[in-house]
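Only one chain is shown below, in structure tokens, and it's the form predicted alone.
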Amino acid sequence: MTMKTMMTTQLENGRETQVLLADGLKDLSSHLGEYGRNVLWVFDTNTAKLFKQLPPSNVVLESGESSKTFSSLERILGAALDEGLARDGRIIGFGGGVVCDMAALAASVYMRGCRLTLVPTTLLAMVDASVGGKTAIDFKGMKNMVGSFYPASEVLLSIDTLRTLNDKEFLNGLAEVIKHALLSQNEELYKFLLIKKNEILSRQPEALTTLVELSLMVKKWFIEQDPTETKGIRQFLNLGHTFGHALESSSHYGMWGHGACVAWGTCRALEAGIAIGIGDKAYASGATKLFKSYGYEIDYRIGRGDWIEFRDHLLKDKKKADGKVLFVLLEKQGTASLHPLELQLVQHLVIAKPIF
């Protein structure tokens, strides 16, 4: 079997990312086997288990957010150098968002840029971390603070890997899909999520393939309009992330997964839109119900004693203009805008009872 092209994303300076779909893991393995020996593989402790025998040139990172560090980057670069990887060599990231980010960042700086292939194995990585060229590590407790733009030449998907995820990890990715549905220029993905909920949650391959494709088409539109986030368009993909990252950082990446934080943060952003008079209340209420129907803990509120730490993380957010943090807010389906919010309003939204 050959890999099927799902889509091609055009990025700046003529670069493009081909997204290829494998029929299954066997299909994927034979495609990867065609690269020859001038490669370095990056796995984590979860994805390394998918192989009976690991390829000879490899780095296995501890799974989870704690691996997004300079020392992990150094390990990958050191291994590349030890293996004699040339500039025309290839780094293959085989794993979730952390592995994709780390492999891509390493490829972007190794000999000022070597080839890069990503094989995202989680839903979050498939719809978010693998396409669009963002690479990053966490720094001084702040998420994704140091990074670069470096798109992979190809992204290889096998829906089979989604069956290996636990429910928490699956919902981590689904939150980004729902976020894409709200940002989409049309309602196709939103309606698919409403109608096919049971098929999606029971992880039927056909439903998941359509889900990933529709989600990636939304992301493709934004990144092609604004490849390096300089025009204020691609920033809209950060819907829910300013609230969400602050929760994720202030809970020290503990009980909250990234997707759960994005779902929670998107609902806070919907409430903020109502509070400042730009959002449609009926739409915001429907979107919040959609998140709830997939099992996200939307009504959670932080304790008053946690506000100072939450606020401090919020104020370090990358989305700033004139020293003020900008929040992505939704007016209606597919219509987003950037707004500063008064800290008093933010405090109210994250501590007080829900609006809906």
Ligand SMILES: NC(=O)c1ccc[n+]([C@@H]2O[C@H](COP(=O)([O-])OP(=O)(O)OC[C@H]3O[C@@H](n4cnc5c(N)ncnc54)[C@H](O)[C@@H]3O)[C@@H](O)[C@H]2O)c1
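A quick note: this is a predicted structure, and the numbers were derived from the prediction, not measured. Residue numbers count along the first chain shown, from 1. Definition used throughout: the rigid core is the maximal C-alpha set that superposes within 1.5 Å between two forms. First, how it differs from the form predicted in complex with the ligand.
- Rigid-part assignment between the two forms: residue 46 and residue 155 are grouped in the same part by superposition fit.
- After fitting the larger rigid piece on its C-alpha atoms, the remaining smaller piece is found rotated by 9 degrees between the two forms.
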The other form holds:
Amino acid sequence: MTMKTMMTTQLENGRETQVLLADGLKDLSSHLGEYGRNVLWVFDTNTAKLFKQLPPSNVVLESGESSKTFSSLERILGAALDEGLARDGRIIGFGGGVVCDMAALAASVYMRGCRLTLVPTTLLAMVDASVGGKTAIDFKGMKNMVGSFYPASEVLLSIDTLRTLNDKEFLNGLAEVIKHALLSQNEELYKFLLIKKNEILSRQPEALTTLVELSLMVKKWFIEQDPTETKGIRQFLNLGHTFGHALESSSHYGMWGHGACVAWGTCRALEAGIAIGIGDKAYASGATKLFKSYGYEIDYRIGRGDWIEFRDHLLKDKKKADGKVLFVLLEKQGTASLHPLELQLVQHLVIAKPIF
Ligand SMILES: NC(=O)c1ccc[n+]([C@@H]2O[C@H](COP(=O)([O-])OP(=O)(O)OC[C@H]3O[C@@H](n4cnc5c(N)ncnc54)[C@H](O)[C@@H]3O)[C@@H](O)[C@H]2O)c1
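Complement to the form predicted alone: the form predicted in complex with the ligand:
Let us now look at the entire complex, which starts with that chain.
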């Protein structure tokens, strides 16, 4: 076996997740083969194509967010029961964030909790969705409304799975990586993104391996400080998401990927920090340039006529105090804080000319 340990995260109640790096799909398959038959695999219609022949016990979900439902959960649980999976059996989620969230939620409730291995196959799932233990489905039109905390004991990474990912999905994950670079307690990831841009964009395997590792180290820091998101630390990982989600949910912007919206939202949050006098201007300007250098449409502004719809989506955000939406803002590298913003300022930031 040639799997290398990349990282171990310690969560509450002595639970830990081991992140292992495979030398390729073959190496990965032989590792997973060691689990024998007491396993159930979960794929989606795209990740199933990465296998010439699917393992015998499997569920293949339709690809995409629309699979994060009770009926997918029921399918996975039904298949587990039909296959005679015991409580010491294992669910293996092989796919992007949707498959990881579904497999993990199913594992958390199957016989009150069975074993769980995640094999993230998108950049987003590698650096974000597969670690930290959050599982969820969407419910009544609300994203991630029903779920649990159930960390995988094992996350297996095979960087070569990223080869088949399309550019939009790759950039979705990369936006979260850049966000991690800004939130990091050190500048290593930020500098790596500056220096290795060409290698990263051309998906050179060594560069991607380091990128994923450095990004995971940042996520690890946040989840270990605040494993169940109750201490107000982990929420800083939502940097850029309040602005970004409002843009993503507004009808005209459906074609923008989630990552493009997060990148845009992070830059609006940087500008908001300057506007209320807490942000370092030189840092915000540099970070905005970093996003631009990776091709994100940072200078984009919404049309005046779209403001009402944008505002209405913004007001649905879960982070609120005294009826005001709270935004994660960045003071400087690694220093985030939560602030209410006047709607007038938000309107100005999303409509007016860019300041950098
Ligand atoms: N649990 C968490 O902490 C957490 C964190 C972040 C995001 N999420 C969730 O993750 C989801 C988004 O994840 P995502 O961006 O990975 O989306 P996804 O799982 O829908 O994958 C994106 C697309 O890429 C395809 N795909 C996956 N791997 C591929 C590969 N190797 N080659 C070719 N195509 C491939 C998928 O079929 C899908 O069409 C959301 O539902 C979000 O809520 C969860």
